[in-house]
Each structure stands twice: as C-alpha cells, then as structure tokens.
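A lone chain, given as structure tokens: the form predicted on its own.
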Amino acid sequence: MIALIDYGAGNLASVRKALGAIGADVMVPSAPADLADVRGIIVPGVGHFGATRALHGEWTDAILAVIGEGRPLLGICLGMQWLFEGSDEAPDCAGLGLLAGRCYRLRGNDVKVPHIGWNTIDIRRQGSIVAGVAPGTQFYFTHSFVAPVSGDTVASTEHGELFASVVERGQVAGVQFHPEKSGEAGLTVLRNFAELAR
C-alpha cells in the first residue's frame, strides 16, 4: 500500500488516478498513525511552499520512521522541494531537510515564470526512479521555484537557467515535473516508485 499525503495542497485526485492505472494500491491517510505499515510514500504538491508548514510535527517525525526503516518517499513538485531544506519562497518554513540546499524562484532569463508546459528532462547519471526513461523525455511541468543542481541530481532541466528536475538519495527520491500529467513516461516514472514499494 502507498500513502498519498493530503496536507490541502495536493492534485490528489490525478495522483491517485495515474497510481490506478498502473495497478498500485494506494490510501490516504488521515492521521501520521497510518503511515506505520505503508510501503512507500508519495508526498505531491501545488502552490505555495508554505502549505508544507501543515506537515511540521508529527506528520514529519512519521514520514521519517518510514523513511529510516528503509521505505521509500517520493515527492512531486511542491512535495519534491520540501525535500530540501527550506525555499525562498516561505523563507521561516523549514523543509524535510533530508536534501542539502534551498529552492529559490526561477530568474527567467527572458522566459516565462511561472514555467509552465513540457519541457525535456537531461539524464546526469544513473536513478532507479528513472530506469527506463530516455534522454531528453518529455515531461508537463508548472512551477515558479526549483531545487538547486548537486550531487543528488539524476536529471536535470532547462528554463532560463538549469535546476535539478530529479532527484534521488538512497531510497528518497523527487521529480519537479508532473508524472501523473506526463502521459506514458510520467506512469514509467510512477511504476518505477510502485516497484521500489514492493
């Protein structure tokens, strides 16, 4: 079973959808309780970084235990930034932490902000949360912030500038873009979470 954190700023619904359609069984929680036999975690976002403040507390200490019992977490665009340690865009809320550095807003750079449409994702090394993806897919993004490029990224993308578009260290794992929007590729990236779950 994988968890799909609500914290009021999730696309819970075309989550879940997508998780459907590739056979995944998966639940909502309503209290950090349920997170005690899951099998992974996927924490999806839109908006702004300051709906993460609702998982402060208990949430975070349960998203934890899964995690230091070797289970995996994915985050998605919002979710994946609250995997760093914090944004500029709500400067005193504090992020998961359990990736160095902070997101900041895209400078443009003579394009628009709010980067919004597909865009393609450059493989920099090896990530099981892209196996079977190809250089240079295509992926539906929509976002104005990103997360640094270090050693941690799998992939990274072009807007203006270049910002880390994928993520991964050990058995978490973070995609700027929208899988459950991406068509095909977007569900290989989910089949590859559902496996890492079994």
Given for the second form:
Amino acid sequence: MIALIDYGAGNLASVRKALGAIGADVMVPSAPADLADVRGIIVPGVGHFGATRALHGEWTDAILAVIGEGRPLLGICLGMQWLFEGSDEAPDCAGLGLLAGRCYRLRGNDVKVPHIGWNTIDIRRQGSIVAGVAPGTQFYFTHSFVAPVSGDTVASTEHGELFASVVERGQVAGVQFHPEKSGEAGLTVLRNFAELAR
Amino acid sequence: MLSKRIIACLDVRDGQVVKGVHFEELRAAGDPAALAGRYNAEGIDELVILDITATIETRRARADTVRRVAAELFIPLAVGGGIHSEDDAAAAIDAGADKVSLNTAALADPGLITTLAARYGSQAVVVAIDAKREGDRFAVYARSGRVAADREAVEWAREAERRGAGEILLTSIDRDGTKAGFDCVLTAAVSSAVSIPVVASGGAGGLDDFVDVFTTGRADAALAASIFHNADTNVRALKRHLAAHGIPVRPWS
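Output the structure of the form predicted in complex with its partner chain; the preceding block shows the form predicted on its own.
In what comes next, the whole complex appears, and the chain from above leads the way.
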C-alpha cells in the first residue's frame, strides 16, 4: 500500500489514477497515524511552497519515521522541493531538509517562466527511480521554482539554466516533472517507485 | 531544451466531437475518448476539450466527457467552453482536467482568474483570448467571437498574467477555420509581452504554418483541431516536419 499525502496543494486525482493504471494499491491517509503500515509514501503537489506548511509537525514526524525504517518516499514537483531545506518562494517556511540546498526561482535567461511543457532529462548517474528510461526521453514540467544541482542529483534539465529534475538519496527520491502527466515514460517512473515500495 | 508543444483541440457538442465529422472516413472518430486515444498514440503533447454543449445539463455532460477522455490518458488535459464560475471549474478539475480555460467569464469577472489560481495554482488556469485585427490593434471578443469586449489583446494578456493566469490560449478570429496560417503578428505581439507561455490557435492549414508560428510567431505551443482529423496530416508527420526545421519537439514513438 502506497500512501498519497493530501496537504491541499492541488488535486490528487491524476496521480491516483496513474497509480491505479500501473496496478499499485493507493490510500490517502487522513491522519499521520495511518502511515504506520504503508510500504511507501508519495508527496505530490503543485502550487506555492507555503502550502507545505500543512505538513509541519505530526505529518513530518510520521513521514520521517517511515523513511527511518527504510521505506521509500517519492516527492513530485512541489513534493520534491519540500525535501530540500527550503525555498525562496516562502523563505520563512522550512522544508524537510533531507536534501541539502534551497530552491530558487528560475532566472529566465532568455526563456519563459514558468517552465511549462515537455523537456528532456539528462541522466547523470544511475538512479532506481529512472531505471529503464531511455536517453532523450521527455517529461511534462510545470513550475517556476527549481532545486539546485548537487550530489543528490540523478538527472538535470535545462531551461535557461541547469536544475535538478530527478534527485535520490538513499530511498528518498524526487522528480520535478509530473510522472502522472508524462505518458508511458511517466508511468515507468511510477512503476519503479511501486517496485521499491513492494 | 523545452519542446514546442502540439495541442489537439476536440470541439465537443453533446458528448460528440463536431469538427472534422465531414471527413467521411472519420465519422466513427466522433467519439472524444476514441479520438483522444488516437492523438495520444500519435504523440500529441496535450489535449483541449472545448465544450460547446448548449443544454441545461452542461456541467454534468462536460464532466462525463472529461472523465471518459481522462480515463486512459496520462498527458495534460485542459477544458474550456462554458467555464463561468468557480463551481464550473471545480467540476471540470474534479472530473480529471488539469487546466481550465476561461474566456468570456474572465472578461466579465477578471477576479475569477485570481480566485482559481489561488485554489488550484496558476498552472491550472488558462486565459483564452479571441482577437480580431482592427486597424493596427487587436480587439478582444467575448461569447465565441460575437461580442466586442472593449479590450486590446496585448493589454488583456498582460493583465491576465498579472492576475495569475498560467498560460494564454490566443485565437485569431480572422484566421479561425480559414486554413490560411496562424496570425504570426498577433501571436508574436502577445508572446513578447508576457512571460507566461502563449498557445497559438486559429488558421492551421499545413505543416509550414506550424514552423512559422514557432519561429516568426514566437509561440510556445500551437493548437489545431480539424487539421489533425485529416489522416494526411497526423501529429507524427507534423513533428517530423518541425524537427527537420530545427524546432524542438517531443520525440514521436
């Protein structure tokens, strides 16, 4: 069973539908205690970093406990940015801090911001979450803020500048794009996660 | 590098696609879910359902269509036509739409853009602008191009961005249905004035029209309806053509 965290940042329907399509069992926990028996956690989300404030306190404690037991987590878009220390989008709102660095706004060097549409990911090192993804594969992005490229970066993407599009540290992973909106390639990423959460 | 998006529009009335049904061999493709599935297999980057149903059951009918189209698709889906209120938008999004497209409702109440952006995020809010050349300016029209809105397209696009729109869907009334090519002057004027992506619409007739709108027209995406119903001009052929002209596209399978 995979827990899909609902913290009011966008609707969960499309992520839920995509997980259903790959045959994964999904539940939306109504309280932190519901995470006790799950095999993995997905933190989705679109919108403002300030929305992650809803995860502070008991939710954060419960999520950290699950990770601490070696169960996998996947952050999608805003859910990936939340794994970092924070974001310039909401300077007074702390991130989970599992990954070093702060998220910042795309500088828009001769490109439009927000970054909306299909773009390639350049895989820099092996990552279990992008296993089986062919070079040159494109994914659907929609965001204005990005995470910095660091040692945790599995793949980077270019939009006026380089940013981290796939991150992994231990069993914690994040993707800046939307796997639930990225066709077959996106379903491959979700299948990889479901496999980790078996 | 970010790809230029190719978006197919399904004009739906009473649950059936209405454009393109005059192509004899495609009569069976009048079902929106079937057509969406075909476009998806050909490598379309995004879909728009433009609902022109004219019954009092509109909201429920639209939700049914969206649900059926969204059921098997894992690419972005926008819904427009008849989104007049926050409840209309919520119904479309709950049914599986990733974005709602506002036109007349945004002109009547620009605050609706901000309300929806706050609730769903800017990425979920598209402002559709129907514009017509009047002298050297571009006049905005409401109600499917029937009523002058007393606004100028570039200014309205700027305001929509300021109010929280995530994208602009820009249709040239002059070119719509003519197959004479996109209005690249209009598209470039709006695209240069805003930071958010601009989707060009109206006038797609041949493959070179798309090359023009992505270069001269500075469009971030291009939308067409009837051209994709023609089996000679499928999405795959279009992308091959664009790639051959050095325009970045999402690879077709």
